[in-house]
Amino acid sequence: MYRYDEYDRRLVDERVQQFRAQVQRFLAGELSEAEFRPLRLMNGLYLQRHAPMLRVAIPYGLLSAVQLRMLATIARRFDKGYGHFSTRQNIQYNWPRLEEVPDILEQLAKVEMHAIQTSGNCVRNITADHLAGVAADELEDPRPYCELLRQWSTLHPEFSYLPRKFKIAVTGASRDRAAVQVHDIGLYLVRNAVGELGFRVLVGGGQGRTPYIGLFIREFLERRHLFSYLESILRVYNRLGRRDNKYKARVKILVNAVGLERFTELVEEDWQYTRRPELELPESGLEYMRGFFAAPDYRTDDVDATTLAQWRRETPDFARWMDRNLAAHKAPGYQVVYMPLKAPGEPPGDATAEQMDAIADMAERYSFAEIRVTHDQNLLLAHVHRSQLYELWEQLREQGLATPNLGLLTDMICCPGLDFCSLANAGSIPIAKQINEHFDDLDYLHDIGELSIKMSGCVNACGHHHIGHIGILGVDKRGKEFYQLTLGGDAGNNAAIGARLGPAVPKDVVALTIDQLLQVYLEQRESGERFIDTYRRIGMAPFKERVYADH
């Protein structure tokens, strides 16, 4: 993984000291809340319902064991013993004291971490495919580009105060595992007709109040022009994006207001005028960055097939875990091991300090000291030798990290909702609990099969409800919590915004309503169909009729 150089260290250390002085001035009454707000946001600090919330950057979702131990230490020392992993591959602390936030940032800096630009109207944390570097369907590892983009965008003088927040995602694989099409800029590594590697560039995706699937602005961009072309997109947006209405300030609004053709013309005009040699990405610089992400020293042996079959036969729970929570690895003899943060009874995405310490230990023992965060709020170990799977499973089970529900109904995305967020209209965590209690039969969950439920407590869509097979949005109706359901959303290659099922349902019947939807699916599905496949074939009407038949 990337290691800070002297410039990174100096930048982050100076930023900590700068923010420490800003906090002291604010607490002393020398800065007003209006003056302090943009300063704290650029350092990842929100003021939430009960306490400040600090969002810490995990660039492209990659952590070392040392870094994860520090996150555990911070959770234990400065918070209430846990952290919340978000859909942006970051971690959030919900209970820090304002006066101690500079101390947290100082501790993070010791392990090459920070909270810079995890909030504010700037380029946020660059996200990527969580299987980068190990997926068989990958053209090239996108992480070197992600790191270069992180360095390019950090404190960029022209783009530090954009009309609104700006999000970029990158993938090098044929299968989109990073929800690329709902980002302000999405980058797909592709080959052109003569076999050259470059980027297919998308612009104007996003969720929130006005969700859009991004549009392709350029079918092929040479890699050397990555920075200059993205600067032109951002420059057009910075110039023309609305600043009079924050709800209409995202680049998706601009793209759809002027039209893709005109927006493309504006970008191309700017690019032809402003691109210059010093912004080109040299092959030597890319090769240098690739060195940080070289494959580890893999073993060349494999576990005996008889031994693996015996483990599966003698321990059905282990077999079920293998079938659900593992993914293929491009190196022979290795597997990717997911650790769902979705155990029954626990808030989705939360990990305790004890779990984080244990995962760090396991990462050092089984996965070259590396941990990854997915945009589905789970963790994974990317390089586990098959001979160590049983031993690892036993340790994961002790930590509550072996629930075999990856990709199933209870593997929900869930924002903090009304329990923490000052923007929320309704709770998310209590609804996740209700759903978990209603659907507590693992055999039934496996029969239903792949199903993504994504839930947000307000229209800001931090829980990605628009792109869930079943989306859940909390709404306030005269002081009471109701939930609006959508069907047919998708975060993958066939990205789609879900369609509204009908009127919002009361809080106490959300799980029952989902059960009704699933009954339609089970009655109507054809062989091999997932929920989303059946929905696309039969449409909304049968689901709506079942839910609202008695209304």
The other form holds:
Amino acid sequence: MYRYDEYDRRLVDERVQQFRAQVQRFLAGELSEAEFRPLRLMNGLYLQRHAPMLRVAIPYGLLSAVQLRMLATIARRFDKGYGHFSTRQNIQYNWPRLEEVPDILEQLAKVEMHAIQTSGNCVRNITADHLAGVAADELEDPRPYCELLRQWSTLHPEFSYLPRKFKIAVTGASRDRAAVQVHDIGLYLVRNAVGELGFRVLVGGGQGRTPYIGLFIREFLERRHLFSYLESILRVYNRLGRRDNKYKARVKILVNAVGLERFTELVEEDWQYTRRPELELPESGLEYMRGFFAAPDYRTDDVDATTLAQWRRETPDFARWMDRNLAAHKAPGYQVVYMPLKAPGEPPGDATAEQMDAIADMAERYSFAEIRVTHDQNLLLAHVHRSQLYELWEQLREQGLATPNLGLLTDMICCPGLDFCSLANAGSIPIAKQINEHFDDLDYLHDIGELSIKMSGCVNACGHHHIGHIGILGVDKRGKEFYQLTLGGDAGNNAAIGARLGPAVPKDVVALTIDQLLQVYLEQRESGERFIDTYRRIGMAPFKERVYADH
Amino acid sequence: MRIIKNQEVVEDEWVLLREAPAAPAANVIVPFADWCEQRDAWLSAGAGVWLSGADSVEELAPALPQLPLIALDFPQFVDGRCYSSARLLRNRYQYQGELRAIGDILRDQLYFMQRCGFDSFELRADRDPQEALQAFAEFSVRYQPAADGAPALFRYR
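To complete the pair, please output the form predicted in complex with the partner chain; the form predicted on its own was given just before.
Below is the entire complex, every chain and molecule, led by the chain shown above.
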């Protein structure tokens, strides 16, 4: 993974000092709340309902064991002993005290981490395919580009006061695991007709109050022009994006207001001037960056097949875990091991300091000291040799990290909700709990199969409800919590925004309503169909009828 | 009125006019709309011009070699449109004259503004320009090129 050099270290240290001075000036009354707000947000700090929340950047979801231990230490020292992994592959702490935030940042800097641009109207953490570098369906590892983009966007002088936040995602694989199409800019690494690698560029995707799937603005962008092209998009947006209404300020609104054709013209016009040698990515710069993401030194042997078969036969729970929580790895003898942060009864995405420490130990023992965060709020060990699967499984089980529910109904995405966020209308976590309690039969969950439930406590859509097969949105109706369900959303290559099922349902029947939807699916599914496939085939009507028949 | 120019606090030689006088004069900075109406007269008088974020700096292009000063207005410091206007003037049009930030200008934005090509700053009246000078030295690392001559780090690592 990437390691800081003298430049990176200095920049992060200087940012900590700058922020420390800003906090002091705020506390001394020299900065008003309105003046301090954008400054603290650009460093991931929210001041809200109970106490501040600090969001720490995990660039493209990649962590070293040393870094994860530091996150555990911070959770213990400054928070209540845990952290919340977010859908942007970051981690959030609640309850740190404002006065202590500069100290936290100083600790983070020691392990090459920071909170720069984890909020605010600027370019946010760059996200990527969590299987980057290990997936068999990958054309090229996106992480060198992600790190280059991270650096290019860090303290960008022109784009730090944009109309609204700006999110970029990159994947190099044919299967989209990074929800690329719902980002302000989405980048797919592709090969053109003559075999050169470049980017297919999307613009104007996003969730929030007005969700849009991104539109293809450029079918092929040479890699060396990546930065100049992105600068042109951002410049057009910075100049023309709306600033009078924050709900209409994202680039998706601009693209749809002027039309893709006009937006493209504006970008191309600027690009004529912006495409200068000083912004060109030289092959040497790319090579330098690739060096940090080279494949680790894999073993060449595989587990003895008889041993593996014996483990599976003797321990059905192990077999079930293997079938559910593992993914293929391009190196023979290796597997990707997911650690769902979705154990029944636990808030989705939360990990305790003890779990983080244990995962760091396991990563060192079994996975080249590397951990990844997925945008589904799970963690994974990317390179586990199959001969070590059994002992790893035993350790994961002890930590509550072996729930075999990856991709199943209970592997929900969920924002922190009313209990932690000042924006929320509804408590996502109690609903997640209700769903977990209602669907506690693992055999039933396996029978239902792949299903993504995504839940947001308000229209800002941090829980990605628009792109869940079943989306749940908390709404406030005259002071009461209601939940709006949507069906048919998809985060993958066929990205789609879910359609409304009908009127929002009261809090106490959310799980029951999902149960009714699943009954329709089970009655109507054809062989091999997932919930989303059946929905696409039969449409909304049968689901709607079942849920609202009695009303 | 004291302003920051080339990272020093100096007495301002210009008068910023939010509304233009009837006859063109020297050493005044006039609104873009008024300036457009009598472009040649203002230019020969040696006046400067100020633009909002909504104004199109492209329209200034033919007059740039003769313009001694352009001011860009930040009605609120969070309105970042003029960062792009500044970069267009400096990078695309190679504007060489004085480029001033006016309006809701606070210390915490000076570093970014300078990187985008501003070389003078009229701070909000309640702020001490002397104290604000510290902002220019807050960072010694620049990852990306802008209008201050810094090269992209990715080109020489």
